[in-house]
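Single chain ahead, by itself, as structure tokens, in the form predicted on its own.
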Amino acid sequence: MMQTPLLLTQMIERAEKYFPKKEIVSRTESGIQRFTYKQWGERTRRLASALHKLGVREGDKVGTLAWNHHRHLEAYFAIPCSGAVLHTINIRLSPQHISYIINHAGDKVLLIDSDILPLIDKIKDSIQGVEAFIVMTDGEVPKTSLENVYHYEELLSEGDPSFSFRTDLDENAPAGMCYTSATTGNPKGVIYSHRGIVLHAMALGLADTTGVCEKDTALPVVPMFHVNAWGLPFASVWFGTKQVLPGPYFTPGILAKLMQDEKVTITAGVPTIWLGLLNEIEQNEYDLSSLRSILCGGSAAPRGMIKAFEERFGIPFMHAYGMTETSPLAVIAASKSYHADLPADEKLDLKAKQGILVPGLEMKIIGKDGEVAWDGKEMGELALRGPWIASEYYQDERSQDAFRDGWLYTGDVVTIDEEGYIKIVDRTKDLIKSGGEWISSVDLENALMAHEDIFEAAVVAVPHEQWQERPVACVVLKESSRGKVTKEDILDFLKPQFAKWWIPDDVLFMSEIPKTSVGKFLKRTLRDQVQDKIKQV
């Protein structure tokens, strides 16, 4: 067989050659902008040319602090296709963590959205290794105390639209990197190779995964600064898919209107995004009939939310599982042909699981006595390996905790049924051990979210003298239900569904549940808040 390298250059060149008329719709601070793949390709080459003039060379890290828009998509290809490394930086991290990862990665140049510039101004003295700052904006560059600042569009106007990308790169060379969202300690860096990104994009195009294809219109709501927006921008460019990029500070109403106006067929985001969208379409009328799939990951989606999308609005909902270390797609809740005849409740049970392993990967689930039984009951930690799974953290001694004997130990506790469908039970650190038995906070949360008056719910453990730990439910009620629903109402709702010892000891009503920078529940902070409330009582 021919030993041809798998490189990102072949993705953009295919889009330019075969799909020059297809469209990229970009929402920026000044409104909606539209580009064909031909126009976008020329702009991307201009950016690569400009970065080369600024001294960016093979292996150099170029950081981006940006929302989902066309300029960020240009950086997604201009940087790695010229041999440098695209470093997407989570703009929702603390200033201390942002300066840490810029320094740890060794970023030479930063591409920054204008509204994020004040943040970089504040940490400029701690990131002195950065040699140039490029501001991405439709207007003028805001006032800044930074030096060596460039206007993105001015640089592009002087760039070469026919700049040649590298075709001699090693497919195993770094193309991108992203840092974990750091619930404890400093964020950990993950390197993505050209080969890994290409194979991951190919997996996204499989009919039994997300099936992304040319006729789709894709709207990645998941941020482009987080795990490559789940690979959708790469796959969409390669396959000639129309892209709709939602830009900064979107609302559920903005998303719904984009979906309606652009006839979006596939979209991706975390459960909190879809809870907001569900609330929006319950209150206002939109035509979302074009949607063939809502892809949901990041944390377990509530069963009640899945049911509402599918049964009330006729919108197919697809669960998936992955993490920064897995590029991220690893498991997806694709149904099998003979599942079409299952009763509605059993179909919903399948959709509420994370799904089956994506082709190309291997897995094992390790319990206390070795690999667990495929019975949907025995719990164990999920371990993965494959061509788009990280092999280590970037220059970090914590690698030995997660990467062992060629496997990534995910830290997620799961069960697997006789069909091979995985269900996330909890993070290893979030399982509740009460009287020597395990309680799944995820199962309790999903049950709570099925209550018609509950908007959000999270369950955490609190120390207990007799039982070691006990669960406490933290609940955000819908606005129309606040002051009307009691603790007893919620506990009575749970009692028929669980064993007595699973029922939470208390229900705390909250105005909001703390979340990570990518919309997951921040259990560590929540546990501290709950324990403080208990001490005050």
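Keep in mind that this is a model prediction, so the values were computed, not measured. We call the rigid core whatever largest set of C-alpha positions still superposes within 1.5 Å between the two forms. Numbering follows the first chain given and starts at 1. First, how it differs from the form predicted in complex with a further copy of the same chain.
- Residue displacement note: Ile120 has its CA displaced by under 2 Å between these two forms (rigid core superposed).
- With the core superposed, Arg34 shows a C-alpha displacement below 2 Å between these two forms.
- Superposition on the rigid core between these two forms places the CA atom of Glu13 less than 2 Å from its counterpart.
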Given for the second form:
Number of protein chains: 2
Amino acid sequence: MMQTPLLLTQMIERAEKYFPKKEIVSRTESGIQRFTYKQWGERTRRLASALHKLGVREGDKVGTLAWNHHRHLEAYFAIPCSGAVLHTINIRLSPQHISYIINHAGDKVLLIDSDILPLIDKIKDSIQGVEAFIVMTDGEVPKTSLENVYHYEELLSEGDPSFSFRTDLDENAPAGMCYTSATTGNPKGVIYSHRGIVLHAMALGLADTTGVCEKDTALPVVPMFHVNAWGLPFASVWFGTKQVLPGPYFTPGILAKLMQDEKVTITAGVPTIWLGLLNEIEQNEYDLSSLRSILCGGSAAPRGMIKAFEERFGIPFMHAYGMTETSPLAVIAASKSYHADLPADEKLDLKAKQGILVPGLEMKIIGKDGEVAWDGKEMGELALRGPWIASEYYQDERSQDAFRDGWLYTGDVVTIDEEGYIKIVDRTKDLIKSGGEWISSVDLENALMAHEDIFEAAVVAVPHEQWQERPVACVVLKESSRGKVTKEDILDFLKPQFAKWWIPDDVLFMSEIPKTSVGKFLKRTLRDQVQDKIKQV
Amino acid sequence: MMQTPLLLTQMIERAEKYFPKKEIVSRTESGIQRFTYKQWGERTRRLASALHKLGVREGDKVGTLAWNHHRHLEAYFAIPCSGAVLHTINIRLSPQHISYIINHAGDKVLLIDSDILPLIDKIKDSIQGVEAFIVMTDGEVPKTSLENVYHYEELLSEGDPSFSFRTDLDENAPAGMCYTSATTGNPKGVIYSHRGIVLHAMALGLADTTGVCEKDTALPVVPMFHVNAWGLPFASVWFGTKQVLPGPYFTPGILAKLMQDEKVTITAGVPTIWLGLLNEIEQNEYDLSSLRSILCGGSAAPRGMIKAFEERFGIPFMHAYGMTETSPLAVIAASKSYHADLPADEKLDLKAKQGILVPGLEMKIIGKDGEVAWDGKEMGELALRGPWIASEYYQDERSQDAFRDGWLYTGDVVTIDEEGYIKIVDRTKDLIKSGGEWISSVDLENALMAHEDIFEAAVVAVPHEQWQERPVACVVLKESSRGKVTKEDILDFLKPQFAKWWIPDDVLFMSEIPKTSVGKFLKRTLRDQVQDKIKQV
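Form predicted in complex with a further copy of the same chain, following the form predicted on its own:
Next comes the full complex, and the chain you just saw is listed first.
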């Protein structure tokens, strides 16, 4: 067989040649703009030639700080297809972390949305080595104290619309990179190779997974700075899929209207987005009959929400699981043919799990005593291996914690049922190890949050002399219920649902649970608070 | 990204782990047999261990001479997943070519269906180096003068059902090989690597191509000795697809009943098969409502047949194009989203073309003056490049004719329309070069065969002093029309349909057109006959 490399260049060339009429719909600060793949391809080549003129060469890192729009999609191909590395930066991180990331990656050029420019202005003294700042805007470049600032559209107007992309790169050459938050310390970088991105895009196109195809219209709500918007932009360009990019500061109403107007068939995002959308379509009427799949990842979607989309609105909902280190698609809640006969309730149970392994990857689940049984009960840490799984963190000593013996240890504790469907039950660091057994903090939290008086709840481990660790529940009551519910009420509520040794030793009432910038529980902080409270008692 | 190799081993392991209950339905000489993937996996491992005991090692060639059945499917994985090379042999070739192939490949072991054993018996003195003959049968091994003959089922009964497959092979290592007939001389061998087969199977799973998936039931009519049954067995195992293998000596009635009884969703074969099936379902009633796709390749399907399947029977029909050298899937007649609005007739025109390039490959079409225009008119030779395209013929000097500058020159002359859809118009060697212009023999033949008095017709080039070459039509009249139709009648029939210089210089009436063993016109022989006839005149 020929030794032709798997490169991103073939994706854009296919879109240009076979799908020049297909559309990219981009929502920017000034409204909806439309580009054909032909126009977009020319703009992308202009960008590549402009970057080349600015001195960007093979292996150089080019950072982006941008929302989901056509210019960001141009950067997605212009940078890697000319041999450089597309470094998408999470604009929601703290300024300190953003400057760490820019310096650690060694970004040579930054592409910045105009509304994000002030953030970079503020940290300019802490970042080194950036030779050019290119502002992506429909209008003028805002006032800035930065030097070497360029207007994206001006650069494009001077660019070459038939600039040649690289077809001679090694398929293992870096094409992209993305940093992921760490529990402690600075974010950790993951490098994506051309080979990894191409194979991952093929996996997204499989009829057995998300089946992204030319007949789709894809709307990635998941940010393009978050694991390449789950790879959707790459698959969509390759397959000639119409794309709808929702831009900055969208609301559930804006999303619903875009989906209706553009006849979106597939969309992807985190549960929070879908809760917002569900609320929106419950309040206002939209025709979302074109939607064939809502892809949901990032964290587990509540069963009730899945049920509402599927049964009330007839919109198929699909759980997926992955992380920055896995490109991200690793597990998907696709049903098997013989599941078609299951009662609705069991189908929903299946959909509430993360799903089965995607073709092309390998998996093992390591429990207390080696690989766990496929019984839906025994808990173990999920480890993954495959051609779109990272092998290390970029120049980071913390690699050795997660990457061992050729496997990525995900830090996620899961069970796996008889059919091979995985359910996430906890993070390894949040798991409570009591008397040699494992207790899932997530299972307890889900049970607590189903209590009618509870607004939110988290369960953490506290050290225990005899049992090593014991669970303690931290509960925020709904305002109307405060002072009316006791610790005993809550424990009595849990007792019928769990084994005796799972029941928390204590219930602490709090006014709020500390959270990360993306709304996840900050369990490390919570554990410290609980320790302090318990000491005070 | 991790450097995990793309190997066939991951396919069978996925089927065993995730789809142990799914079925393989196998029609053999003694009737229908059923195996779950779990049972089939154990049998496959038993076979691998048996081959190991017989001395088969990494890189060794193991030949198969067999129909489509479960044992052949076991060989499909047992051989490559233990590092050896699955060499499928076309049992329809001449005995001389079969012994050439066995010797040229250097097969160490042969797996032979019992009804094919007599053929090998006859050529045993001309084959060297085969150390063991394994007979695949439900019953006893037939009487044979061969030595070192083993009974497949006896070997399996002593085999190890948990034999370990190789996960440490180089992804570029050979996994399979297949010989293709040459115009002159011996067949030419193509080697398939693990990487090539895995990527090709992914391509088959794309929603944009054939979309083979777990929910399918696949029936490959195309023989497993013919380009790996177009890769369907590999994709089906990987995705956990139920397989129906039709075995030896099937009739259209047997196929139709299998499709009905097993609720087949996707099937694949050459036009001759589908003409037979169409005839069968026109005569007798079957419920084929489960069929979502008939894949058709090998040669062009008549438009009328496509129309009959689609419009009369509601069965979607899909053209595909490929060859032994291309694994084979290279081009597929998938429509684009905006084709949905075309009138039925234009949709049919589209379906009658071979289609557009499959994601993952590159293509160019070289005409008289370089790359051809995308106008559906200019003719050129199709050249292909990509990770599942062969790079050479196995130890064969003829490689340099077809493989040049990193491209495979297919020998097929095509046009390509504005949308990138390819239509095969001729073989390069059959194209008529008249006065510096190209004339498609196939176009003329199709026109002639639409004449109500003509049974079959072929058009060949004869040398011409002024024009280099000129077309001559060879026509076989229907019995009832013989003596009633003149040369002028036929030329008058053609004239309104073609440019003046396309009209054949002569029409020769013949009693039959010489054909190959698979029913294709033997144009080389025909050209010689025509030369002789013209000389005689």
